[in-house]
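The chain below stands alone and is given in structure tokens; this is the form predicted alone.
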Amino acid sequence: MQMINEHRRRQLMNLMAERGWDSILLYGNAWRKDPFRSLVNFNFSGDHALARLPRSGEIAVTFSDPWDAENAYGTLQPDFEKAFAGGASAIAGLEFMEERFVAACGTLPISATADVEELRRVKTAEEIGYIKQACDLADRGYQHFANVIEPGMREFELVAEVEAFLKTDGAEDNFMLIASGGTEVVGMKPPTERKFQKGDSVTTELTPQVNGYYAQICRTLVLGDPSPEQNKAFEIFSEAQCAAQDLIKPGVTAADAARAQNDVFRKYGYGDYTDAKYTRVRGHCLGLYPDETPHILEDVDYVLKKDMVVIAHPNTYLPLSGYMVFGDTLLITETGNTRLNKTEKKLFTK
């Protein structure tokens, strides 16, 4: 793997010039690494990373750690203020930047954030090739998942064994939700103490990450035999999970294919469930980070590329079953998409 993403060295060096910038910083912490990895596709373990391209196109390297520095081969600057010097003409990250190094800068810089999203969002060969690994990996974490869950486990134990199955199959990260019970569930959350039981629907958005990339899979399990309201309740998701996936294309917009899986829950008679008090979002676009934007919402009227990764899921709460989700990671081609999860599209149980 090469450390530095030579296309996107050529895509900003394009950007700079259109922009008539003199510089860009690409900055990453702990929590959003994905402007700095963007370029520099290095998982640093320390608080802070930043990478500095100017129209010369050589890349200057900082990291607050020294092991960072040392493996990566870049500077170390345990001051990391002081890294900031000289400002930028604009910075990719810099909502998540600290005061103190925003006035580091010296003048307010510019966010190039937004345009460095725009430019991660339709991906290369090598790129598509890591989400790949990721989709084959949460595959094998969900069947993980399905394999090792009991009545009476609680739910942080079955996160530790199907977080500590993906780590040691080579996943770099892994954002997992979940939850479990029934009508009385209305989302998912980080794991707790509670103890499956029978009948209980446990659902999870289980996200590993390869290489710096993620993919994601939702399921739905139920203990036992699913009751008919959980029968219905998938099928109701399925349906409105397919409409996406039929939909989606270049051209097509999030709008488009947030309101193909509404109107299936308004079909039967559900839309009061397709709002922002049951549901966040149908869908994001998949890359460094978990949750890339654009959103798949109908008031998001961003037109889909090819070769851009989403995920379609019409995860949210019915009084039929409690909350429900169900989605797969798709890669937009010239003509559609492609599915990349391999798991079987089914209500599980145990």
Second form
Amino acid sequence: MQMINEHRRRQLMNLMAERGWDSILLYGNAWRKDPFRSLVNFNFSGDHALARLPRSGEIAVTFSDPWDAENAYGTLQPDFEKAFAGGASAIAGLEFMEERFVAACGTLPISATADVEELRRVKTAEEIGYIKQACDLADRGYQHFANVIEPGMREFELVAEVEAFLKTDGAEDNFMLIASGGTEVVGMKPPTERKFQKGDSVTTELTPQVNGYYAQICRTLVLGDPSPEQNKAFEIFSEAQCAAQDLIKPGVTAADAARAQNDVFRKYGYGDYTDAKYTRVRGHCLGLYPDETPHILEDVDYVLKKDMVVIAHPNTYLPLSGYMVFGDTLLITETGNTRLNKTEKKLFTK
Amino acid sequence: MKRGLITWDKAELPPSVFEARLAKARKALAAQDLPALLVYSDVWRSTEGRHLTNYMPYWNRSLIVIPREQAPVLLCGLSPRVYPWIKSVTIFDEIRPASKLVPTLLQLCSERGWTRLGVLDLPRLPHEIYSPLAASNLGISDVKLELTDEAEVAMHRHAEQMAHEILTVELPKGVGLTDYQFSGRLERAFRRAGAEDLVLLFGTGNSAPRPACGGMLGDKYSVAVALEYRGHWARVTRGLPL
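Okay, that is the form predicted alone; can I get the form predicted in complex with its partner chain now?
Every chain and every other molecule in the complex is listed next, the one we just looked at coming first.
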């Protein structure tokens, strides 16, 4: 893999020329590595990383950790304020930067975060290739999840097994939430010490990262025979997810994709369960960050484009089943979309 | 990302530990005549907030407010659906939803009649939080706190011992595996032992330690483990032969 994303370098050079900027900085920290990695796809392990791109096109990278600096042939700057000396016209990741770094720039730079996020939304063939690999890993990871879960196992022990599987198969990272129980469950969270029981509905979203890029799968599994209510709930979730998948193509808005899902819940009398009290989003974009914008919500009018990667997931609480999840990663094509996950679209049982 | 077991064992960290820490924070506020302390917290920058309240976000950002005279308040970017769980693993009784953190903070300050606010390590506040706060009518002052006490050291020591013990057992088993495969082994062992988070770097003598890349581990290699146990990090590097 090339460490420098040459496509992105060209995009940024054009952006700088268009805006009259002399230089752009791409900042990443341990949580938000994505602005930095959008140009320099190096998985740094220290606290901070910075890429500087001037109009000449020559990229300079600086790290706060000596091991990162050595492995990426960059400059080490333990006193990281000094990396910002001289300032810049614009910074992607400005919002996440510690104020001491911003102060070190001298004149307050313009935020380039939104511009760079827009450049990142449409994926290159190489990026799509990584996301497909991550999807394949998500599918196999979920199969492992379904294979190893059993009554009596604790939530965090299951997560340990899934993490082990994903890392063994090359995942750089994985974002995962889980929940188990019945109608009292209103959302997912990190694993607890709770032991799985017969009749539990077990929800998860797996989000493995391969070469920097995340893909996601959401599925629900019932331990034992599903109740009529759990089956009924799954039918609604399945219809809602299919409504979004059938609709999503270039020109459709994020709002349209959210409304298509929510309308299914409304049709069955569960419209109240599509608002913020019971759910977060009806999907989101994927890439170098597991929760990229635009979010799929009825008040987001962003027009979807070819080669964007989104997940449509009508995850919410229903009184029928408790919290339930169901979703797949979709690549937007010329005329529609391609489902990148291959996992069967069903309510899993064991 | 924090996705392992997040819990609060009150035998391990009794509520009295947090009461003493809050008392120390309030003493610092009194010394600067400030009505409340603001502590920023996100997925990776959670050490200060965890030390004072045991709050460790698995996602998103939050602001912790410690009034001089009243109970702490969490302004939380996460959904209210997880607040019962957050309350079960932290000292918080009051959590307010805050999709917009600074406006929610300013509302709280207005309700309580605060015109000034202390901020723990103000220069390290993210620009997106600092900028509207500095532009508001609120006077903000930097507050420094010593975040070390016996309980803190004991937890770090526990994390270090966990890393040392698991590495001693597992390190010889990595020979002949790829670093991916060995990462998987270590993930299973550490997370089943209750690790919250784990960062693994491998060294084979040809470069500085780095994340797994599919390389084969021979009979001489090293692993640097950064392990988070209940919010307390330890970093241990061990090489083979032991």
